[in-house]
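Let's start with one chain on its own, the form predicted on its own, as structure tokens.
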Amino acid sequence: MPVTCVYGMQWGDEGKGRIVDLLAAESDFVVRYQGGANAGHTVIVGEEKYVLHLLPSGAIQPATINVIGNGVVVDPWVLIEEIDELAGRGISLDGRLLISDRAHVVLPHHKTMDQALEALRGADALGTTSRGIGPAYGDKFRRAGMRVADLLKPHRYEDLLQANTGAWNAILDKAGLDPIDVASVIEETRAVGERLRPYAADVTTILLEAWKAGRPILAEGAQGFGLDVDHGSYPFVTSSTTGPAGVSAGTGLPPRALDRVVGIVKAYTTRVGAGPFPTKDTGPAGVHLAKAGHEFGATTGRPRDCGWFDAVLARRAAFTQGATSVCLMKLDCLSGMDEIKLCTAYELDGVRVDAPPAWAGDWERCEPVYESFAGWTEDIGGARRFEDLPATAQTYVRRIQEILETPVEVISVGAERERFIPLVEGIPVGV
């Protein structure tokens, strides 16, 4: 297992985390390659839970090194406080984070200047996490941002932000809100600075290192494949690449050294914040999917939509980042409905549709075709083979393999670390 990704196939909260926490026993790095702390993992061992937005789903892992790539945006404060609570709970990140020099950095007004752009867009708005990772990016590509490697700099963080504080004052301005006190937020941000030294350093060239050495690595995603700012619903999107195509721009590994691509599903769809949502069911499937799954953002505490599986945009996700297996999320959550279905195609404007539509207002008004698939009311928490399953569930399990082209590895019938069906080389379709 030299490299591999991990990456989710819909709209995000996929249950990533608990299956980068399954991989990282077996490797030696867990590597963060975009994103920000708008992302939120979760992870469940025993009684303990453990919501990481930050720090890699590897850093419950006793031996992982932990590695934010520089293709991530850092906040340092929630990264120190992620660090400082695992720490409170025994678990020390001491020689086991690394942090990319190259990463770059979410500041205070940034933040602001998130709220700042939401509320100018009145109607229009988004529907961000208000984290500040659209303006770190933004600076980062008009080459106006700051990175870990200035942060270690005094003097350097400190010409950056006064070169471009006028910028990002008239912004604020015309929404309303305070200019940005620069003294303050240098204040702030060289204390930071100084807890986060001990973790920078050089980490493409560590990787590349260890990959030579054929030590097995796992890149993890964040976010979702309908939320990439280049395949997802733009413009309801992240500022990042989330799939596996981020990991060489986001790592600095090359593209030939990614040879295993894990996709993450739900058994339906969620989505939360703005944007299209063809599959959404406010109706009584809905209301039992939020309350079985638990369906609230780890991030942001906002309610989930909740809706039948969408695979279309499953199917694109497994095509395009070029998926070699698929672990099927939260079937335990579909026990109990006495119908299930499954999306295979939109309808706009009476045409049958089989991908996503490039605008989001066609994407918007597209009509799911569904077929439709007998449920089963057993609780199936204690299955830990296929084959006790029911006849229903096994059913549903092998047509999404088949729609999708990709054998389901791993299907999680529970939140615990210990709840899953591990398969391996897929389900046999037709047995």
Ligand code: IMP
Given for the second form:
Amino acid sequence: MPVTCVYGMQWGDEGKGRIVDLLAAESDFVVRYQGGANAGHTVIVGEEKYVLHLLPSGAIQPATINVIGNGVVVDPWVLIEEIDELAGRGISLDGRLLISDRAHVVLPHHKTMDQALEALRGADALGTTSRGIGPAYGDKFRRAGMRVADLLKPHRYEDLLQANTGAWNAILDKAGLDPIDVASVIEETRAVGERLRPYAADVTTILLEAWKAGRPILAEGAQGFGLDVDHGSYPFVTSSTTGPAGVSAGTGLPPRALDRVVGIVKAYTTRVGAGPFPTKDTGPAGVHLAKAGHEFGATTGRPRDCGWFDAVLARRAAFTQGATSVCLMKLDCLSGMDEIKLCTAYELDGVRVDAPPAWAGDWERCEPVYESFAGWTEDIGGARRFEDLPATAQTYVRRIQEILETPVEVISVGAERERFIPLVEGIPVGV
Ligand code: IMP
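Same protein, different condition: the form predicted on its own was shown, now please give the form predicted in complex with inosinic acid.
Now the complete complex, all chains and molecules, led by this one.
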């Protein structure tokens, strides 16, 4: 199996870590290509639960090589904490972790700026994870970022940091705030730079060689399509290209290397942070989903808003990103609901809308057009074949596959590693 990309089709938290964990077993490399420590990928193995923010989810597999690509913004402190935590639990990353020397670094002032910019936005705050993501990517794109390669050259680092923080300090000065103390940033980063040195490499060369040799590579997306900086609910988005379109830019593998694109979607929708969410349910259904799905942010612990499956968003995520298959997650969380709703279109000012509007304010005002499905009461955690599901659940899943025009490859029916229905070719029509 050559290069596969796994990406989120909603507003993040679709359960990507779970599927990456399954696919990592067949992959030589697992590569993060965008985002940073704003991600929280949960993998459950037996009684053990692992939440990874920066390390690729292949970290839990004993033999997988884990790569942090150039498109990621790396918070060295979070990364070192994760490496040490896994080591403490008996999982060593020695010889199994590579960090691109071209990846940008999240420094303490990026986190301060993230919070300060949110405070300035007041009622229009984006609800960021406060992990410094926007300011670090902002520095990257205004060509004033600090990269892993810079961290490894302490003699050049000071001058560069002075130059690159100049604009921030001018803003801080205007706002009457303390400037960034470059000397203390240097002091703080020296030790972490040395800790990362053994892992730093030109990972693009390594990945290109692996690809040419036909070795299986898995690209692990973070966040989701609704948070994509170009296609999501701008400005209520993250600062990166979340889907397979980001793989080439964020790793150096050519676009034609990608031949399998697996979209991950929950059987309902959740969102954390601000922004449009037309299918949000604030009644008993939303409460049921939050409880059944344990919908709390893995990174921030914030409760996630919950609602019905939004096919307008998911269809756009499937079509624009070229999903070759879909994994439908957390179907078991719908058990016990009398009625299940599926949004197939929006209505905006009395007009039917089949694609997300450009302006977040319009998206916010969209009224969902729902199809209604009968629910089921059975516990489906033990289902391992499509036929094991109640007929009503089969009807619901078949309809999702039909709307997305993409085969459903996996249905997850519980958090544990083995709780899923593998379908491979999708659900046969007429089953
Ligand atoms: P940032 O990525 O921290 O700048 O946050 C921007 C938006 O993306 C906020 O609404 C966050 O809640 C959301 N976000 C960022 N990362 C994740 C994630 O991994 N899961 C879900 N939402 C996320």
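Positions refer to the first chain, counted from 1. Every value quoted in this text rests on a predicted model; they were computed, and no experiment measured them. By rigid core we mean the largest C-alpha set that fits within 1.5 Å across both forms.
Exercise. Is it true that Thr165 shifts between these two forms by 2 Å or more at the Cα, once the core is aligned?
Worked result: The answer is yes; the displacement is at least 2 Å.
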